[in-house]
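Presented as structure tokens, the chain that follows is alone, the form predicted alone.
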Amino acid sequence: MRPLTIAVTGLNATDNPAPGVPVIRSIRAGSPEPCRIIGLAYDPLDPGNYMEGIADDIYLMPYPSQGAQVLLERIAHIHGQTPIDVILPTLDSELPTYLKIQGDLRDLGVRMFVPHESQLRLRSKAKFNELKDNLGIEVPKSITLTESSQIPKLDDDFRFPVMVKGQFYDAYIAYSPMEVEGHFQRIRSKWGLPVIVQQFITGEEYDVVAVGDGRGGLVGAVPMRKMQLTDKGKAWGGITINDPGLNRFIEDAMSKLAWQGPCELEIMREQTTGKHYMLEINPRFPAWVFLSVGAGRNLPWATVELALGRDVAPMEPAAPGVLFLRHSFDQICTLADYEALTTAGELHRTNK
């Protein structure tokens, strides 16, 4: 009898990593069998690719800008040499063509457990005032810019700072409308319109990896605050938080939103009030999600079992007082295995 067979997404593992390798740690740690690891990546340059005790098959991918039918192809050749189980898609950007081959994924035999496509619209910044009037979730006041002729009409709205931020990606603090128009400017050009403006809340942020059944109810949740930064203002280091009130906040927020699959919450408790404030929603997992397998709620594995259909019983809030401190080291890889991957499009080792 074969193994369960799992393929991953987002081996990129740099100062800015993606969430696959940790995905990757969670399912072998969670698993009570062993099971075979796929994974699947966009540059022979990814370090996961050629980390030890990670994937036994490696195979490069599409960008999912080639579209829906390419990608599908390519799985299926995948799934022709090494029949896959189960797909965890880990980027952001990768989702919606996932979510376009689901059902020919399915026939096929392969299973996911993803947020549907109408989630993925809410989770974009220029509908997060939907949140609040449509379901009721706390959400900091926001309007959405599509041309620099709406700045200066900001002080009738807002009290500045402000934080001008890009549909999917980047975020600034902006003191005045003219730092505003630095940033619509610096965002437009890199990412396109809309530019978000979102009234600035000062408190204290939390960062929360979840997962949700799909029916609103919360398969499990791990809060925590970041303690250690990169320049790019990623979590180097965080420590797992235990408050009734942020776990009251997430519970409901899943639950309005009847959220399938992983995601990642940014979280504000604003200074003087305590009110929670939701800032983003991450429709995947984080990279530091294997803070969660350390504080005893293996969200990942978790995943893995509800795509297969199985039943996974609600987790109690995560313990408190449990530390990620992430590290860089150099990873060492033979030239052989980068002709591999760069001319076959494929590796294939054997774990010890």
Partner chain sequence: MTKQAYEKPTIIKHTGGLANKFGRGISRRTLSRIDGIPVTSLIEEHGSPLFVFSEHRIRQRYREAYRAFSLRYPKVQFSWSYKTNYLDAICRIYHDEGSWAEVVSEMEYEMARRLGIPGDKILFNGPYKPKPALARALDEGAKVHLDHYEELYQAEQIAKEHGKKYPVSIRVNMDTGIHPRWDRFGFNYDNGEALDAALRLHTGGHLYLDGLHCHIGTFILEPDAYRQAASKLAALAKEVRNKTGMPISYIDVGGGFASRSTLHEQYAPGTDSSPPIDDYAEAVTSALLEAGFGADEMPTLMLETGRALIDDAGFMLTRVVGNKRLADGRRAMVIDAGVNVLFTSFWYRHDVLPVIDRGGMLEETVVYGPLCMNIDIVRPSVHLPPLEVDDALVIRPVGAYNVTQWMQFIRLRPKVVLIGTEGQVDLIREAETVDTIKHLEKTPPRLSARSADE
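Structure of the form predicted in complex with the partner chain, please, following the form predicted alone?
Nothing else is written out below except the one chain.
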């Protein structure tokens, strides 16, 4: 019998790593039988392509910008060589494209367990207020700016400092309307309009990896406090925590969202009031998801089981104090492997 075969995207493991490699490690740790892992890479130089014990086969994929049809053709081709049971897309940018072909994949017998399109839309920073207005999830007060004439009026509604954010990337703190003006111009020229101004909240920030069952139930969540940061503010080390108030907030938010599949939540606990605010929802695993395995809550494997239609019992909150520290590692790769990926777009480690 052929082994359970799972395809995972996002094998880029640089200083701002994609979640593919840790997701694969989690699956290998969770699966009771050895399974076959197919790495779906966007670049021959993705380090995950070359790591021992990660992917058995690697295929280069078209960029999502090429559209759903091209992606489907590529997956159908791979599926013809190596039948795939489950695909776990792990990158934000590819999710809309995977959602487009979900039905076709199902017809091929390939399953996923990912958020709905309507849930992806909720993450738009320009519409983040709707989380509160429509669902009752606390978010920091925010306003969208489309012209600088709105800036002097900010004084009426916001207490400084505020955060000034681009619709996709970039966030700056501003202590005065003058500073908002400067950030507004910079962000506008880089990312376009609108620019978002958000109430700055002083407090403790937590990162959470969670999986929802899509019917309002929380399958499991592992909250973490960052202990070490890269210069981009990404976690390079962190520790699990167990705060009943935070756990309730997570459970409540996931239920209101009826979130399906994995996500990373960024949550702020306001110092003075103890109130929790949702800062961001990312519709995928974070790169530190292997911490969930360390904490005994293997969320990637749970997602595979859910994709396969199996029942997964809700997990109790994990014990606090499980610590992770990331390290980088220089591995020696063969030019032949690089050549295989560059010229054929495939690399196979297993003998078929």
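Just so we're on the same page, rigid core means the largest C-alpha set that superposes within 1.5 Å between forms. Residue numbers count along the first chain shown, from 1. All values derive from a computational prediction rather than experimental measurement.
- Taking 2 Å as the criterion, Q228 does not count as shifted between these two forms: its C-alpha moves by less than this amount when the rigid core is aligned.
- In the core-superposed comparison between these two forms, P194 has its Cα shifted by at least 2 Å.
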